[in-house]
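Let's start with one chain on its own, the form predicted alone, as structure tokens.
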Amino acid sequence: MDFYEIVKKRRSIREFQSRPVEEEKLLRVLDAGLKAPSHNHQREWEFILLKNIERRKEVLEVEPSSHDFSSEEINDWTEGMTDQLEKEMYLKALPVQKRMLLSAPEVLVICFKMRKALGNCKTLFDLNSFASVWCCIENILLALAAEGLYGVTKIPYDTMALKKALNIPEDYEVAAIIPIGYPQKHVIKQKSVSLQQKMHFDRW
């Protein structure tokens, strides 16, 4: 598939067909992660797959954004929001935060080595670790297009417990958890965005 296409053709799915992800093709994405680059070129990057619905419970458990949200606090989210394109994410969102990580074929886990641990981070330098992983995330969400596949960010409130439930190393973090799998319904459209209007010369 050309590389254009596949930018065009990648989304964020948070409801999976119950069908496998083939082996060959996640090893593939996960390859293509490792390709991504690196601050300091040694690619501190290690992948968790959590295989065992038991330990995506434990999962769960521990990251308090993951819970069933009530009608009540859905509206309460999304109420000041005038973007109705982002109003409309969140509105889908919300309510399978946690179903999504107990029903996707593939739930991934990407962790990155700290120099510094984030609470004395004081400058852009100091996350050099934490923007690179983002390189390799983005790889991993390109190539699951490449392949028919799709999946979603989710950013880890609570870090700590997260660690020491999956027995994580220290001196490494969590970027994100990535569920993944075959899309099971329509994908909600991306906001337009003119280039033109991005653009700046000289200055902004």
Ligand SMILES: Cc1cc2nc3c(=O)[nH]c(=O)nc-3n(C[C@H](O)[C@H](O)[C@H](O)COP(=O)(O)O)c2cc1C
Second form
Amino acid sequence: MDFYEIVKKRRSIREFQSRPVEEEKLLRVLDAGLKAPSHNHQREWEFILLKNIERRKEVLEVEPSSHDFSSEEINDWTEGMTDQLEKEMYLKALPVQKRMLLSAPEVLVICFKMRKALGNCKTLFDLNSFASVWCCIENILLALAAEGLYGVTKIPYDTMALKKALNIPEDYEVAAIIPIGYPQKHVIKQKSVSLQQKMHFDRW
Ligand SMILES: Cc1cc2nc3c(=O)[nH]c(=O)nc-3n(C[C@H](O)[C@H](O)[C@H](O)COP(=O)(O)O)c2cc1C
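Please give the other form, namely the form predicted in complex with the named molecule, since only the form predicted alone has been shown so far.
Okay, now the whole complex, with that chain kicking things off.
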């Protein structure tokens, strides 16, 4: 498939068919993740696949942001939003934050080595390992699209508890949790951004 078509095809999907994901596709996708650039040439990334539904539930129990938001919480969250597409996204996404992780045929936890504890990071340079893992994540999202698969990046709030629940070594962090599968519902309209308005020449 043409690269630019894949870029267009990639979208965040939160509702999945029960159809299982073929193992060979998943392996190709993860391997594409490992081809991404990394700041120190080390690609210090690890993948945990949460196969067992009971394990998923245990993990979700310690991850406070992974609950399906009530209508009251959704109202509070979206109340002051003026951008209609942003609001629409939250209205559709917030009620399924837990469900998407329990119903997806695959759930991938992406970990990365964080040599300096977050509290000791003072410059963006210190966050290079975090920047690098997002290169890996984007490769994975694009590779999923190339395979006809979809996912969405869920960022955990409380990684301490999550790390403990998943037995993740101290010097590793969780970058994202990605439910993966074949899409069930039509996606939310993507906000279009004009390239012309984003470009600057010689100075901002
Ligand atoms: C850093 C980051 C964090 C995100 N966190 C969440 C999240 O916690 N839950 C969720 O449902 N989607 C999450 N998303 C997905 C965004 O909502 C989505 O990318 C955005 O609405 C644009 O839609 P698109 O990916 O279909 O283009 C996240 C995306 C990024 C890049």
